[in-house]
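The form predicted alone is given below as one chain in C-alpha cells.
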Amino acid sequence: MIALKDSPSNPETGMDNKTLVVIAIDDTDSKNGMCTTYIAYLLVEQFLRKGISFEDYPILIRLNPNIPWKTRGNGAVSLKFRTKDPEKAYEDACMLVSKYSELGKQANPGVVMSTISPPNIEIINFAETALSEVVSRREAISLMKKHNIQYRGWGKQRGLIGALAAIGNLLHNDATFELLAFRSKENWGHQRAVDNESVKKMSREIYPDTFNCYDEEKKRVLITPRGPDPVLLGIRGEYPEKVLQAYRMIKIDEAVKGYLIFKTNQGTGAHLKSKLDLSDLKAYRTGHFECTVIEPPKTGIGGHVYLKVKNKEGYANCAAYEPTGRFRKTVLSLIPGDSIEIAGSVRKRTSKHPATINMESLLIKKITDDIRFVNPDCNICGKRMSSKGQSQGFHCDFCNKTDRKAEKVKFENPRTIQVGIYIPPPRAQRHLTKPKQRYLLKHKIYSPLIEHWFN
C-alpha cells in the first residue's frame, strides 16, 4: 500500500515552485474490456510513487448518456495535482493510455493537459454542453488551440471531447463520490466473487448515504458490472468516508488490486438541466420540459408505455420502456389535462417512428379531476339505461321503461397518483439519474482528501 499522509499544497502559494496541473483522459475502453477509471488508477499510483501531491479527488465526469457511439458509461476522468515537471506527467499519462487502451477495438482515446486554473469560461461552457448535447471533436480541438491547452489523440480522437469536458466541469453545484475497486488481472473476464448478502446489508445500513447499490424490488446487486473490464465493483454515495465504510462491509472472495475514490457528477441529474424545445427535438439531446397530457397513455408491444403531451412549443411522443418497471404504472395513471414536467433524452426519428422522448423522470405538478358522465340507472330494475338520442331521454332495455327527464350522472373516479417526483427503479437508472432521496438534500460540505482515498 502507498502511504497517503501528504496534504494538498496551497494552490495560491505554489509551494516548491510546483505547477498546478490538470490532466484528463477519455475513451480508452471498448465493449470488450478496459476502463478509463482503471488507467486513472494506474496513473494515480505512478504519480504518488513519484511524490506528486494531489489537490483533490480524481474527477469522474459522466457525459451525455444518449450518445450512440459511447461504450458503457460515457465517463471521462481528470486528475488535479502539483508537480515540478508537467511535461513528464503528461508523457506518463500518454504512455499509459497508449499501453492500456483498447486501440483498434473501438477505443479512440484522448489526453488533455491544462495548467490554467480555473479553466476559461469557454471551456466551462463546452463541458456544460457536453452533458446534454452532441459536441464535435473539431470544436474541442479549436478551443484547445485557442487557449493553449496541450492534447494528444489516437484513432478518431473522440476522447478529446470527454477529456476537455472533464477539465471544464468543476462540480461546483453538486457532487457525489464513488469508490471503484479493481480486480487482479487474472480475474478479468471471470464472474465477480462479491457476496450478495453483504451488499444488501450494507445498502440498508448506510442508506441514504449510499445509493443505487441494491435493487430491493428485484433483489439485484447493482454495484458489480457484468463485462470483462478491470472494475470489480463501484459504490456510490454522498461522502468519501461513507463509500469507504460501505466498501469495508462487503465480503469479497477474489484478489483485489486496489481501489480509488472519485468525486463525480453521478446521481446529480446534471444532464437533464437544459430545457428541451418541443419545436426542435434534435436527436440525442437530453433535458426537461413542462407540458400537459393530451391523450390517455397506451401500452404497446413489449410492455412499453407511450404518452402524448403538448405545450406552447409543440407536441411530443414520450415513452416509459419496459425495464422501468413500476414507473410505467405511474405514467399509465396520467389522464388528459394533467400538468407535468418530463425529463429525458430524445431518440432519433426513423422512417417508422417519430422522435420519441425516453422518460427518465416525471414531476407531476397538478392533477386534474377524473370526471365522467355516465348513463343513469333505471329506477325500477336498477340496470344501466341507454340513450335514445339527444334530448330524447333514456330507455331501459330490461324493463322497457323510457324516462324522458333522466340525465347523465356525474361520476368522479379517485386518482391513484399524487403531486410529486417519480423516477424509475435503481436498476433502470442511468449513471447521472438523480435518486429520489437526493431531491431532499441540502448543501453538503465535502471532506478534503481522506487518508485512505487510494489503496
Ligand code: ATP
Second form
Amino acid sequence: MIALKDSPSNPETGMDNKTLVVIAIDDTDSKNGMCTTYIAYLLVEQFLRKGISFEDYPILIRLNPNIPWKTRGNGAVSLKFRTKDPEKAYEDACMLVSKYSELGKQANPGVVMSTISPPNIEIINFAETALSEVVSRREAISLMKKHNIQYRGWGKQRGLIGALAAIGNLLHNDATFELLAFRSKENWGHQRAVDNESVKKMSREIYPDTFNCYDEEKKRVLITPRGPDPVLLGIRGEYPEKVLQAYRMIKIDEAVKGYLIFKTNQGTGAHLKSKLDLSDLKAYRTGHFECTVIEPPKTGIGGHVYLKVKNKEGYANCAAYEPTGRFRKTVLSLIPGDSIEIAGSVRKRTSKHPATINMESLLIKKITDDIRFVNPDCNICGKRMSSKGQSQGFHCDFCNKTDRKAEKVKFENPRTIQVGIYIPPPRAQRHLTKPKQRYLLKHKIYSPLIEHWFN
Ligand code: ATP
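Form predicted together with adenosine-5'-triphosphate (ATP) structure, per the form predicted alone context:
In what comes next, the whole complex appears, and the chain from above leads the way.
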C-alpha cells in the first residue's frame, strides 16, 4: 500500500479548496497490448502518491458490446477524487494516456474531465444510449462543449465517446465489483501462472458473492484473459470485500504489480434494458422485446439454433449460437405459440443472412399446449395406421385392414420447458450479461472505499 502523508509539504493535505473532479479515459489499447484499466491503475497510483483523496472506487463501465470497432470488452474507466489542482490532475492523466496508449496501433484515446457532479441529465442520457446504441463522437464533443467539460483526444479521438459515457453512468440502479490484478512487465505476453485448482475452490466457496470465475461444465477458468495485455486476472463479485477475499485465495506463481478494485456495471444486464423495435432493427443495437414463436426452431450448420418470432411490430430471425451450449436446447424446445421475451443484440444484415438477433437471454412467459393429432392405432394389432387420404379412413399395413370410420386421435405432447429466465453458460456470457442468480438479488448496500481497494 502507498503511505499517504499528511505533511505540510504535501499540496493535497487538508480538505479546503478541493474540487470534486471526475476524469475518464478510453480507447487506449489494441489487440497487441495495453488495457485502459491498467492506465487507470497507474493513474490511481500516481494520484495516491500525491495525496489525492478518492471519493469512490474507480468505475469500469462496459458499453454497447455490439460495437464492431471495440478491442475486447468495450470498457471505459472513470476516477472520482478531490484535488486542489484539477488542471494538474488532468495533465497527469493526459500524460499517462499519451505515454502508454497503443497510439498508431488501433488506439484512438480520449481523456475527459468534469468538475460538475452529478453530471447534467444530457450527459446521463448520452451514457444510457451508449449502452445499447451507436453514438457519435460529434455528439459527444458538442455535449462536452455545451457543458464546459474539458477533453483531449488522440488519433480519431473515438475514445471521447466511451470516456464521456463513463462520466455519465452513475451506477445508481445496480453495480458489481471487479478486482483486477496486473502483471509485472517482464511477464507480459507470457502464459499466466495462476493455479486452476485454487480458482475452482475459491469459486465454489464464495459463489454467488463472486461469479463467472469458473465454468463447472467445461472445467474452465474464466478469470484470466488470454492476450498479451497487462491484466493477470479479474475477479467479479457483489461486494468489494468479497472480491478481495477471493483474490487472497488464488495461488499465483508470478510477480504481480498490484491490483485495483473497480465498481462496475458488469453483470447488471444494463445493455438490454431498452426496447428493440422489430419494425426498425438497426445494426449493432441491443435490447429486449416480447414476441411469439411462429415456427419450430431449427439447428443449422455449426450447431447454431435459429428461431423465428413475431410481435405487433414485425418479424425477427433470432439465433442461439453454438458457444451458448445447452442454452440452445432450451431454445430448441420452444414451439409455435409460446410467448417469450428475447434479449440480445442485432447482427447486421449481410448478402447471405437477414438481420439476426443474437440471443443473450430468454424469458419464457407462457407455454402453449403442444397438441397434435396423430393417426389412430389399429384395434387388432395396436400398430400405428396410415392414412388412406382425406375422409377415406386409415389402413393397417400389418393386418391389411382398412377402417373407414377411424379418425385422427388428439395427443398432448408433454412440454420439457418451464416458465422462467434462461441464460447461456458463464463462458458464453458477455461482461454485461446478468448471471441468473443476480435476478433474485434484493437491493444491495456497498461499503464506501475499503482499506485495501488499491495495492
Ligand atoms: P478494453 O476493454 O481492453 O479497454 P475496448 O474493448 O474497450 O478495450 P476500445 O479500444 O475502448 O475497446 O474501443 C471501443 C471504442 O468504441 C471506443 O473508442 C469507444 O469510445 C467507442 N464506443 C463505445 N461505445 C460506443 C457506442 N455506443 N457508440 C459508438 N462508439 C462507442
